[in-house]
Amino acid sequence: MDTTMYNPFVMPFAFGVVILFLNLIISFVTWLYNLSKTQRKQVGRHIISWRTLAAIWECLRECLLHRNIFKRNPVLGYMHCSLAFGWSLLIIVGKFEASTYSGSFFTNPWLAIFFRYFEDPSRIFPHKELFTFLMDFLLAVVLSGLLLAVIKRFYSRLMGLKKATRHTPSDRIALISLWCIFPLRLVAESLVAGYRNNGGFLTQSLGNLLAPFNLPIDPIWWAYSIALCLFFIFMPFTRYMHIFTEILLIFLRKWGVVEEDKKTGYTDVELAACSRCGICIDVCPLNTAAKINDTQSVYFIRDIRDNVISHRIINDCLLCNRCVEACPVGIKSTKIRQIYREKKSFENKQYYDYLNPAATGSTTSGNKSPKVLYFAGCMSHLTPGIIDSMKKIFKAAGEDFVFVDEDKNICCGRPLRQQGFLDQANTLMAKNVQLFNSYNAEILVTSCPICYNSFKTEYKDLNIKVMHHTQYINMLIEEGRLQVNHSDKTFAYHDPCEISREENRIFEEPRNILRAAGTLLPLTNEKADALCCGSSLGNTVLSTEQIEDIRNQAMDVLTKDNPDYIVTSCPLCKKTFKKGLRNGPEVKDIAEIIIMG
């Protein structure tokens, strides 16, 4: 060790540096090992392949750079972007300063976090003025989006956010320290500029206007070690673990390698990596209709992360994913709640004795092979006009098809799910699948979104194409099958939560079929930015009003321009709406607009 290039302020930082590295070597050990087993395969698989160039890429927009926090709000993204990839140039830029200064890389691993007090002003070397404008300039725009940071938690609402998160006492100290960082270091190194005048614009400046003072030098640099060496203390255990996680999370995405019904290391990488940055919570239709501020995904995980889990956090939630879909890291938070609402049985058992396989029932469909299975759904059985109308035009397409469900005996299994009776759920699927692929049809067709999205996600060994009844209807227009009559209405669609988000996407389908029957209104929130109904069947916590104002939150902009219809594609939706159209336009499936037409 170069004894001029050490002074005992760098220990608090040298401490802290070795403890946050102690900590994320446990923490990813631990994570990986407790992958499954299909995990791991898929890490193996892939781990030399181009999707590891492909996961440095996406870090280095993401981590970094913040791409998708950019794309929805420009100012939060310049915030993240400058903290992140503003520091991260600083530390790059000044161990490049560093050891060109000293003639070698291997140079003592404290000298470019404090390189200004042991620079000696009277040496001379390569590219010494480009290093001390490079790291002033880097250094103004990390304190530019630390002053957006400070902005932000006092006065949400300017940067874009009507909430800003709440935190725990930890991540209060490493918010306070990270604070503390960059003032701190802009301080210490502005009073060694004005006495060895070796700043940069920013630095000496300050140095000159400070340099009458006389102020003392190393309390300063202690200060600013200190606050180091507290953010990273407390980082493991805060929002800020995100900053590390988040890298681990791109590489094991990019490797293939999902969530699963239970608990893995990859659930809790996809917990750490939540930066608690709040943007889910503007989105949430329990804050912006039902004025719930404190179940949304940022503090259910937060709330995991701590040990501290109650049953609202994980059952006051409608799973329409909007969180999901606005989430800059792409965290599967409702899949995470449903495998935390986990259960093992059954309180009333005698409502679910078709799950014994012993049970009776047909498990088999006879000699009848149909092109077309038809799976209503539960809720298409609550609401029969769209089963009369699909069996409609069922015949004037002239297809051949089985009504699977029509005596109402078989349920897709996501209930089920969502309420956490997994096993349960398992048992009745391979039933279905069972059932399903003894018909040896092409295409199965539902009318509810909820069994599409079970059908086509959750049912692995599923040999038939999947069909939302949207995706089919609009088939038999595109090949002259079904005919419709174009006419003067006017229709506001709302899409459905189930099949408008993550993988499914399900948006021109239903947009050409009304555009067929008549005027297709445009609404301010629509496609992957739809508002829930608020009838969701996820949720078991909210009260009938505050359904009814989340209800009424997406009925304002379906009613906005006065539609002669408003036109849905899920019978669930359908049946809320209808229910609070007492006055108005008429709520119709878009297959009885077919139809009706």
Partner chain sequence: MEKFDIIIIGGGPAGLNAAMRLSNMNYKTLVLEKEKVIGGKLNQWDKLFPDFTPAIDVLKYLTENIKQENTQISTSTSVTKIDKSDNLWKVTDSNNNEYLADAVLITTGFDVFDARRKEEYGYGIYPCVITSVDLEKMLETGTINFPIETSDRRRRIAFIQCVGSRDEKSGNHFCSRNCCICAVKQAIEVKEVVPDSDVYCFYMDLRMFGQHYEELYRRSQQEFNVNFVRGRVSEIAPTFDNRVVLKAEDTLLSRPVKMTFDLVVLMVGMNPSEGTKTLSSLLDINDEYGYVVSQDEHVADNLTNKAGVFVAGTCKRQLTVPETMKDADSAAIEIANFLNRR
Given for the second form:
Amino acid sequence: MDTTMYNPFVMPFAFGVVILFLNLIISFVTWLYNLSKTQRKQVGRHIISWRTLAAIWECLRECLLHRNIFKRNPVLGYMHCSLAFGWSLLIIVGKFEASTYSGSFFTNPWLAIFFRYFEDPSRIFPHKELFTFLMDFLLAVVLSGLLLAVIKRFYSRLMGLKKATRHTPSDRIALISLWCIFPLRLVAESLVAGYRNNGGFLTQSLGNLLAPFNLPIDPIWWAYSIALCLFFIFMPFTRYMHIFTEILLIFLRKWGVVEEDKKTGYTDVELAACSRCGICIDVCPLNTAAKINDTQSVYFIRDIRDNVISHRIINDCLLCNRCVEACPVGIKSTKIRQIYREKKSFENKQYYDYLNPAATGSTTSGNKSPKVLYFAGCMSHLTPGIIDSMKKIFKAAGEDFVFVDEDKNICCGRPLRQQGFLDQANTLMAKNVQLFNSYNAEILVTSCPICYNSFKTEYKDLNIKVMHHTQYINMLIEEGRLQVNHSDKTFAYHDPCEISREENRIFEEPRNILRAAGTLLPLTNEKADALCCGSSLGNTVLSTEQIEDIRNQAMDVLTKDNPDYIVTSCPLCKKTFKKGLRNGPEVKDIAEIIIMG
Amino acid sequence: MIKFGYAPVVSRTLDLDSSDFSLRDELIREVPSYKKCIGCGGCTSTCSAHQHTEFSILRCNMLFRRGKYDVLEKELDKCMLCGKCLLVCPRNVNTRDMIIKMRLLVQHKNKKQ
Amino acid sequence: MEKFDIIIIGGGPAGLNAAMRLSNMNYKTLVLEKEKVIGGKLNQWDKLFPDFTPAIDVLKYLTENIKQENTQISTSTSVTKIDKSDNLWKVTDSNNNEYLADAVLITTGFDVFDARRKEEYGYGIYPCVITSVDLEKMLETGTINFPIETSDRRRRIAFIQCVGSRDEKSGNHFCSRNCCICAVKQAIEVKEVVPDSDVYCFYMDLRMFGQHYEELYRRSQQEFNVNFVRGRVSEIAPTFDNRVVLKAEDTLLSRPVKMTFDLVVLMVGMNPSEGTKTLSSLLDINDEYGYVVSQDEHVADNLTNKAGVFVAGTCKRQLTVPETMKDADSAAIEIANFLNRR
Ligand code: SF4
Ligand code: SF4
Ligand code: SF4
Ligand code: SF4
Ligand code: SF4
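Output the structure of the form predicted together with the partner chain; the preceding block shows the form predicted on its own.
Up next: the whole complex, starting with the chain shown before.
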């Protein structure tokens, strides 16, 4: 038939591919160019190392197989996997088929895509049957994924998602063209098969059905090519950009690039890597408890990409990190939120004239080289039960300690950082570092998870081991310095957000302590999947009622099996739960449980 | 220099007629709970910044309420947003949001001038 | 099943006063009291404001004037079930006794706020922090026990108003109405027992609405030199010698104040009692706190939306003792009218 292996209908496709690659190159180069100095250094240091291999492996696992989505939601996982993996295999196997057919690897690039049209059915080449079968099989797989996608679009509940994501006009064009590509390909190949008998189990059967109608072939191939072209042209401006960006993200992440305080090219990569899978919507306490459903990571990221981001969306987030835990792409949306909260106009504006040495620090102890520094944290001063118990624990263990913020200290700085007052936060941090380093101590124990997280992840020059009091108490017990009496009491333990997600995962220590003190009840949501108490300092815009709704959701989990005590290890969680409970279990900090026994 | 006679007397009266209440009204729209403050002083009592300096969140709050914003820009930037005031307030005023919004409003106003 | 004209649930001042009125009108009355003795909160208070009447005198008057032959009193009895059977109310108590009556009067009263819920004040953590109820017990014995011994120091005592009232953090938006004047009364009494002491009251507002209240406030200043600081206490911390230091804002000076005390008295507010909450929800006449809602605060304040169920006293809102007594009087009249119409 057409031995030149050319037909004008390949042009739209070729044009689309060229535009797509231009777009991709421009985006990738811009992003990489916009990396910060430290980030670029990271890339340079790790680009030639095992990390690159690990990144390739992860790309296969995540971008193609979507293992993380599978783990969360098998149906959704199959959908993503069949589309991504199926399509890429179609391209790869198609390429092999075309190369085998023409006897050279460097055939015209479109031959693989439009192979059935150009194939001479009389020509015999190795594994011809196998190729034909495979190509049909893969097409069937992709089509099944597509079918799921269409169903998801209309019945998102079927997929276990509460709410599908909304779309912009370019999204819609890309979506519709994507939906058209494979059905068109099916029809186009079937039509050819109907005439030439070169189809597989799928295309041949359909082709035989269509043959009696004597339909023209070329228009369908044109349509197929145009659908490809449209998709390629619009793709970079839609969520489908995530397909390529995720690969870049995985490499950058493996090379050790992390989000910084300010916006960098890496932020853009993360933003573009969101696939809008919507998994973050269903884990967000704002959505599940307080019916706020326009502010979750997926919407936040979408609004930034569409340039319509509002203050409320930026600020209405607990920074609880539940969505980050769940995100199959691993996008650190809470860090990005903090970046977007940055109050640039407040740079160099701070009037902490009280930060002189006399104003802060313990006034009661002259001991400058204790073994332990105890930093209760601002909030703990409003829950004296925790401080009282910690003092008793130190005494029982015979610990040599100084209570650094006995007479109120300045804040750790994390609340300011969360709200984007970076300069202000840094000033407080520097002051605290100076204070802690002025002692010659080994361990810094804090009762506040917010302080802990701050000391651990945000303080850079702290020459001291930081421990949350759950870790410290557990250590004392393990070292045999603290006796715990086992009682017949039952406990439900609430994991505070700040020490149960991302890099801080203090799970076993509190559980060891509670198992020693009584019976620890299993919960439906615990550890990294624990719910937020609602009072997080990360969100300043929630109303009291909304906070209460979130708190009640968390409390329902905790009170389900009627424990004797709800135990937590955060003064803020404790206060929040205490407010909500009139009858029923008592709320205690883990330190109080030890003292009680 | 020796001064004779009388200097013009400057009244210390807070002249509410000359107050500009526009920022306050804006704040009320953005942080509705701000209206509920009864001036009990719980917030300032617990505030660590207040302990060390003249900074008083209650005073800022009251000046804002009376439409007097002159000293506020500097004053408000002493707050550490630690949130203790939030835990104490008997009227559930969203103090942290109030402070952040006050800062933004005052800064915006001063920039315009 | 025994039948009465009226069953009064709760044997505090309201219940006993109503029982006294109704029994003297020759109605057959049953009083159910959940505690071992009758008298309710009158047993927990030594003297009553504003005139220092011993609470026991009021109780004595009530018990002496109840007409015994018309009244049956059952203590250690709480109500577990209440429902209408024909035109009568059937009340089941915790001992599974059942009674019938034409009318039921709810006088289940209040409980004091559990001060441990305001953890920042350290009740139950620091021995120096007590509640107004604990202080009454001391006053009854005529001595103030300071947890920390000393011989050479002038004692300092603080009163903190509005603990668990006017506080959205405790979930109680209301003013308890009794504690301001009660603090003034107790401050005077403390000064009488320990003249060589300094007494401070920390308040948000002083609500001296009753007759003679303002006068008592004036006397506390004039004759007893009680100090008043306008500002809410935010937290209490221990000192090295186990006393406590109280942190508040002096709103009149716009400065934070702190002061060390030997004793801090929390003026705990009023919450509906457990009995009140149970009954009001059993009968579906509860408000958001669990108080009983009367039919109309102005003209039908002793009636409820259930015909034959009446209400009096602090199970409905925060009232003083005299107000409670008068409320019970008017409830007795309403009930008598209701019974006469039958
Ligand atoms: S942020 Fe993550 S979880 Fe949320 S839609 Fe994007 S990829 Fe999915
Ligand atoms: S951090 Fe928490 S509150 Fe914020 S979007 Fe994620 S899940 Fe929702
Ligand atoms: S948030 Fe600001 S005003 Fe409130 S207690 Fe902390 S420093 Fe003071
Ligand atoms: S604690 Fe609340 S009510 Fe009291 S002065 Fe501060 S903001 Fe106003
Ligand atoms: S009576 Fe006084 S102390 Fe009691 S709640 Fe009312 S204002 Fe507060």
